[in-house]
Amino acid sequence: MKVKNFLKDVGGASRVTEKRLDAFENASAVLTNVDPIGNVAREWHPGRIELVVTDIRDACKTAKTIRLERKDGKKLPFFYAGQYIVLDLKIGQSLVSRPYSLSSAPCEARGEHPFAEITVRRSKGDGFVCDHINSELKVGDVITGKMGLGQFYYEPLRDCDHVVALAGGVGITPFVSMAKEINNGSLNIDLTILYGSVSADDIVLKEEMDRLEGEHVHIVHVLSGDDENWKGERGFLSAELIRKYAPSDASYFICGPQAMYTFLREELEKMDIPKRRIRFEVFGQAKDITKYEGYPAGLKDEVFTLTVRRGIHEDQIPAKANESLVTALERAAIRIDTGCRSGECGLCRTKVLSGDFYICPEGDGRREADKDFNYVHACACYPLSDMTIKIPIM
């Protein structure tokens, strides 16, 4: 920075004044209302869009892939590998909303013609969304969706020149997005990605994968199921097999299931790794909450009563103490804003104006002075006694 001296330094607000002053005597006096900037964020970041599902194929025998495109034709909103976007689905009488990694990559979506692709496993009957997109959506339906949301993508400002990505099941999705990115040229890292699956026919992309393998992408497959003409590696991703592929200086990713990162919180310590350079998405709501510690004992079938407050409205719904309010407003069609359903993003936050309850101790992302003033992220929050919460209007 360049000081002239004293006076000419604090005399620059008065100069600054004087052409402004002028600016507004010799200006039109027809209003042009013309905003660059606004209109260039809008187009990249414009919240929820339609979008029209363009293309259904199998990724595996368990999972099939969703190709999305904007029904008015445009380029879709700005993205990052790794990131992730949320489909509002109407499905009988609920509205719903779900997160969805996305493994198409930006590149993608700003092409010629643009699309977005989400990669979606049948559930083991606790996922009644994603058996609905596998079975009853079809080619021409038109859903809701917000994109280029979560923190999970390469910062090379903090993270290694080197990823190593530990995927296990459709948590492989966001390193697809990366691998193609890397590909195109557009995000200059190298990747090693290692990639638990039970079964050979059930490794999600995996015709995907093997075009994406080159100099700057390494896929290792590990299998934890039996099968007998497998030649790769074989069972978990352990602190053994990652030294196997890993160099020493790299930042680790980790997407999966919520039974591998307890695994690998433990295999990763074992390596000395400095948190700093472990990633971990997050991975929507607890499968169940009752065993999470602090959880009270013999509530798990208890129903309460829920009274939800929107401005001068209100209605009272039932909600289960097994599951989270999101998901109560949710079965009685009440909207409500959500992104990762994990308790970490906040766009859920709702106050509670009285009641009891219980919050998922992993992934509370509250700041302290909402703990403080009584807010939650709904997503997170479960009920132990009957509550009143106020939530925006939508």
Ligand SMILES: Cc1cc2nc3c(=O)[nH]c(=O)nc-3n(C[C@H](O)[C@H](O)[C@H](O)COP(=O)(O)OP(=O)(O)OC[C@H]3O[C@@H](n4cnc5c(N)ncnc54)[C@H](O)[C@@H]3O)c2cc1C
Second form
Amino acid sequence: MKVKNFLKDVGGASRVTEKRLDAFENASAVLTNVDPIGNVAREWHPGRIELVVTDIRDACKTAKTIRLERKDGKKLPFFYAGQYIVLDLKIGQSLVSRPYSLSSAPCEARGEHPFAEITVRRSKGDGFVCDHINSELKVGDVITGKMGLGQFYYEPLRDCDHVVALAGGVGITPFVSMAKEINNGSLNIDLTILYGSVSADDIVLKEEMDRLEGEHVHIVHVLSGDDENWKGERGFLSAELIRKYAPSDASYFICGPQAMYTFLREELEKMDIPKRRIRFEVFGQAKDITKYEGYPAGLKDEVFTLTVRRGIHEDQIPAKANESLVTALERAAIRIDTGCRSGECGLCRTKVLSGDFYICPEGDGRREADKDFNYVHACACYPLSDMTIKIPIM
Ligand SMILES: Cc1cc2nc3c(=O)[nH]c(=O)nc-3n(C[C@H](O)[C@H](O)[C@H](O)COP(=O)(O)OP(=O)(O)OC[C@H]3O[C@@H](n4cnc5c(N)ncnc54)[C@H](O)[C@@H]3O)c2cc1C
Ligand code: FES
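Could you present the same protein in the form predicted together with the ligand, rather than the form predicted on its own shown above?
Full complex below, order starting with the chain above.
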């Protein structure tokens, strides 16, 4: 086979060399440390930043909107409408982090007075961080966070220019961000939001949504509870209801509680919506890992010893069988990087040196090679015996 001359200049290597030689010839003799591209990249993606809480207001009876601004007064990092921020908080002795979808829009982060907002719902009694945010956080508090994470945003090469948002509860937040961006003229799509809540009191960010409705943003509220005065749609976001309001040649974006995902998968199947046009936001750590298939019976209240190696440090901490390795580390105030807390992003990737573990089947986003070399995503990994792990120093 005659390939020699064909391969000789693959990619135009000879032309590149000529260009580079020219560049060397004409370059200044004075050394420079100017890095304009690096400077823009650092400004847009600065990693963890310090944020000041500048406003807290009610988003409904059970949720609050928190406004955050940069402590150093600089512009906020770049993000797409639909992405989330991860906040790091010290609560008691624990160093915890949680992801929150940004309910403000990118245009608000780039405005004259840049800010970002999250909207957090308090729990029905079993919460930790959400209740702290709702009842302890105050204006003036400083927290660290990194923003612009996640894959749940409109991508013109992949998505249709009509997006149907199926939201439940506080899962409305990424769509409020998208609707604001559309109204600002910086996101050129049509958005139909079908939003399920239990009662009228539970509708998160109702006033903001009323203001956002317009030519390109349509919102249909659906209540599942028996609110006597409700005049709108009732029930769940069924195939029948979706067909009534949404075009079939659209992309479907879904964000809400875990149970809603199972239900909607079946409803969208009934509508023959191709899988490539359906996007689910991740929903965080499993509520009760003991309920998953294959989780060993009788372990729930067991507490194991977790040996944690970080560089030359070694700590031994307790790890509950029904809590993830990330939670054990956070309870012991050992920092580990996290993002999605759903096994997807890989930021909490950890090497297991010894011990048995269970991986949440819905959160097993590991690469095949990682499985072979005993790496886990610590947010989706639960100890079944004493374990030794190795994590990076933060
Ligand atoms: C991509 C994404 C976007 C999200 N967006 C939003 C949003 O816009 N709005 C919103 O309200 N929520 C959002 N969430 C959910 C949010 O991240 C939290 O899960 C939610 O606020 C509940 O947090 P929680 O700590 O109260 O409860 P959980 O996250 O369920 O955590 C409770 C767990 O905390 C652990 N814990 C208990 N005590 C301690 C302790 N002392 N130290 C350490 N750990 C302890 C225990 O394991 C307990 O089971 C989002 C989640 C994801 C994945
Ligand atoms: S935090 Fe994303 S995989 Fe663990």
